[in-house]
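In structure tokens, the next block holds one chain alone, the form predicted on its own.
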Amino acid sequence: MTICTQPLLESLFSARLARPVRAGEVVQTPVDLVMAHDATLSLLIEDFERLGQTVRMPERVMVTCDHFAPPARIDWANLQRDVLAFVRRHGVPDLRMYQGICHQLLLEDPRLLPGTVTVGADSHTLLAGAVGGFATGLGATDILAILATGETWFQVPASVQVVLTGTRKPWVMGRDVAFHLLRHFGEDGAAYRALELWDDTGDGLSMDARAAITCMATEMGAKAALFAPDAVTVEYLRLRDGKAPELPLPPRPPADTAYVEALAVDVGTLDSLIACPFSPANVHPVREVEPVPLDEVYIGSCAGGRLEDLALAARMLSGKQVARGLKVIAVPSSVRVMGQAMTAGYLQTLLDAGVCVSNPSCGACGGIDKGVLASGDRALMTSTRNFRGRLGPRDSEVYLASTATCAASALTGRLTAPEEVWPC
């Protein structure tokens, strides 16, 4: 990836097209990786077949069955049957049946590399930008065209530079950084922009933490979010792929680079943050929010259910019991994460504390299963959205927070800042 005086994303497209590319320009490019899951692929099957199309590059396609995993209703089972038949007919080799959440599976896939272009039939595909590529979510019609042609077009978004500095408090997580950015941008303040993130923090953000941030960029309206590849990226790819990547690390673009905005965030000043009903951008410090009683605590989804989350939850709950009568649910984000957490003993610790550990899937995040609320219930979740009716009843309430806040609240049965129960 060659860097001159361009933001990283413009440089990425310039390298792909072998000519200078600037923000606002419309470009057409092959796609390196296409993802569709059971809930969205089903939307395009009828039109795809009616048009007599074939999948152009099946080796670049990932299909996941993760939303209805496994189906709890007949209509979902029928839908999934149609998806499986589509995969067989078109010779798509990469089918992930109940292997985890599509976005986590992208992050674990060796085809996802810095500089690649990834699209998914789901808005939170931005998560995949954690490794330093362009990743974005598209609608079913666009995905249909990409499956048929192997390429697509984009209007290159303008970039916002975000430089992260300082050293976090031990209970402050990547989710809290994401909430800080949501507090800054609101629900649409980064509309059709790319967040370009540079990690200058004292302890370095893990790939799990970076994924939590890029995932939530969707809620800011961003078109893409990518971390500048660095030593953390190289080590993650080495462990993931079993070999050290040949990866030239990009230097910081100079001060005259054409960013539409530049932010510096000292993560050392951040407290645990929480998004109150009914918007992911309704963000406040946890300690300033009324400690309301909870009916459910949920640790999972593509925004939090990775190994780092399960490890911290296990550390905070070790040797303790969750509050009596509180539903506490943990859903690992993938089978790989679940296996690692099992080997490390995290799942047993959670089970011993009274947590219900379920199979990897999207689960309750979209109000599908594994934790849907009752009328009037109040939940605290690590998931992506808390709009009214997100988990079923419109009179229920969903708060969003980090795993540290969720684990602390699981112990007390009410909204609780992690520092109240720290050290653990």
The other form holds:
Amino acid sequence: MTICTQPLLESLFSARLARPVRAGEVVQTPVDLVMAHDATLSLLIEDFERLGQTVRMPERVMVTCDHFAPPARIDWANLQRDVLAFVRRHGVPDLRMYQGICHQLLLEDPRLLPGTVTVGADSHTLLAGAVGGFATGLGATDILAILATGETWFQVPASVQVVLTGTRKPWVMGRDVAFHLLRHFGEDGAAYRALELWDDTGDGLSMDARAAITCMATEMGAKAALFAPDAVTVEYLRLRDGKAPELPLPPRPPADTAYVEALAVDVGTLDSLIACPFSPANVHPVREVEPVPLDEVYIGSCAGGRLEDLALAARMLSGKQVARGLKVIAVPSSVRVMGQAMTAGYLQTLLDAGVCVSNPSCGACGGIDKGVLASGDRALMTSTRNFRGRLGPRDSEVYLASTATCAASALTGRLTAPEEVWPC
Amino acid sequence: MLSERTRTVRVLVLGDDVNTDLLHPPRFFGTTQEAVLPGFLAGYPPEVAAAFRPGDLLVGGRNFGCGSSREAYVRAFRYAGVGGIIAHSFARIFYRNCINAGIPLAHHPMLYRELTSWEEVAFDSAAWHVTRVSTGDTIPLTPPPAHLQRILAAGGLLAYLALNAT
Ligand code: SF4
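Here we have the form predicted on its own; I need the corresponding form predicted in complex with the partner chain.
Now the full complex is given, and it begins with the chain already shown.
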């Protein structure tokens, strides 16, 4: 049942429950896809076994080893051992050993389709809404209950409609659109709400750019973020799955639809943006921030290690060298992305420029793996968060920016707006 | 007269947008007490965690607990004995995680501006109010919705699941 004056998410839940569902209602619903990674799954195993539970629908589960990939410490190796034993014991078919970041693997998974309900034991599961379904993050205990029962409860969130128009400057990326939204909402402005995004931009945002935006909606407090399925979605799914998806594209809901807020963003007016320490919502134009010297530049994470990122970084660093003594690290977000970047020659270009290319994983983003900071270090990263102490000591600092800004700054060794080194 | 469910404890007052990396930085990720307890409040100067006693409450502002979904922080709260959390508003995953762990959560818009750290209060997690020991003022709190209070009353989601197993 679809009520055409509903926001997309309310239509989605109405269709699932076969009755009109409005924002604010608490609904009990089966989930289509459940993701848990090595770090969060390890937290629920003991309780799961103690309660004598079994995995209700193993074919709907994806388990990734990406946070400790591979483990650098004995205690984390032990946790991963327990995760692998759990997967074996419960016959979960889909195990991804060091195949990439969980959220990127969801995006690449044929089970993730418009209109589906996906939960993950990780806050950035919102990323999966890029293809047009409901996707949200939960803690390990909620995931335990979902593994055991196949369903969970949600309060259906009210929706904010975001319409993107205009044509981006060549160095302005999906990540900059996300920063603009972060500047608008702050760290909690979208709390308990869903962002419903419509892409009317001149050249259309790629799925990579969309994923950067839905990923970062987490930092606005949002419960979900979904791009209305359109021609870009259809083409992405066709290439991903080897066949065109059968889906009706949703019409734009009329003006009297019950949105809590409607926002129009002309992406043509945006410049490269940056989040200064210690909040992802502490956003400024890169050109207005002091060009401080840097110790590390990181291109990776579920917010910035996709093919589009590596392609642009390679283009900007081609035939050049990164600044002397600067730690520059690139981590492709999945094995598939890494393979494509290898075939296209991007990885060779990055290696030639002096970039350390590491295996697909969360890498430095989580502060538990490759690339943690030294006391007093200042880093520029495409990662999701720059909270104090996330990547190292309390006196280390992280700035967050697009891959274009990171690549420009890798060349100069200080915070640099991409247009300073453009054209390239 | 204080009932059994009421305890006199102290409050640690924190601000707005208190994120999970401050409450429990990711490098303290683990499942055991030895691994996670040293990370409790490790985003703050060390004297903060040192002063915290079992039963004490965390009191914060808007968007309390924003950031990660890692329940390692919930374990740290349990080991440290966090008696309850009162905030203007909570980040949604954090909110569910604490309810699931049986840690009482309540809303109050201004408490974090009215109380000072380490002052004593009596916390009643059944009637949902706090009483300031210094003044005797009783301040009503907004409790979680009924379906979540049932999970809290069972002692958390796992106990609730076990109770309701068919
Ligand atoms: S890349 Fe970073 S934000 Fe994304 S899942 Fe991994 S640790 Fe979390």
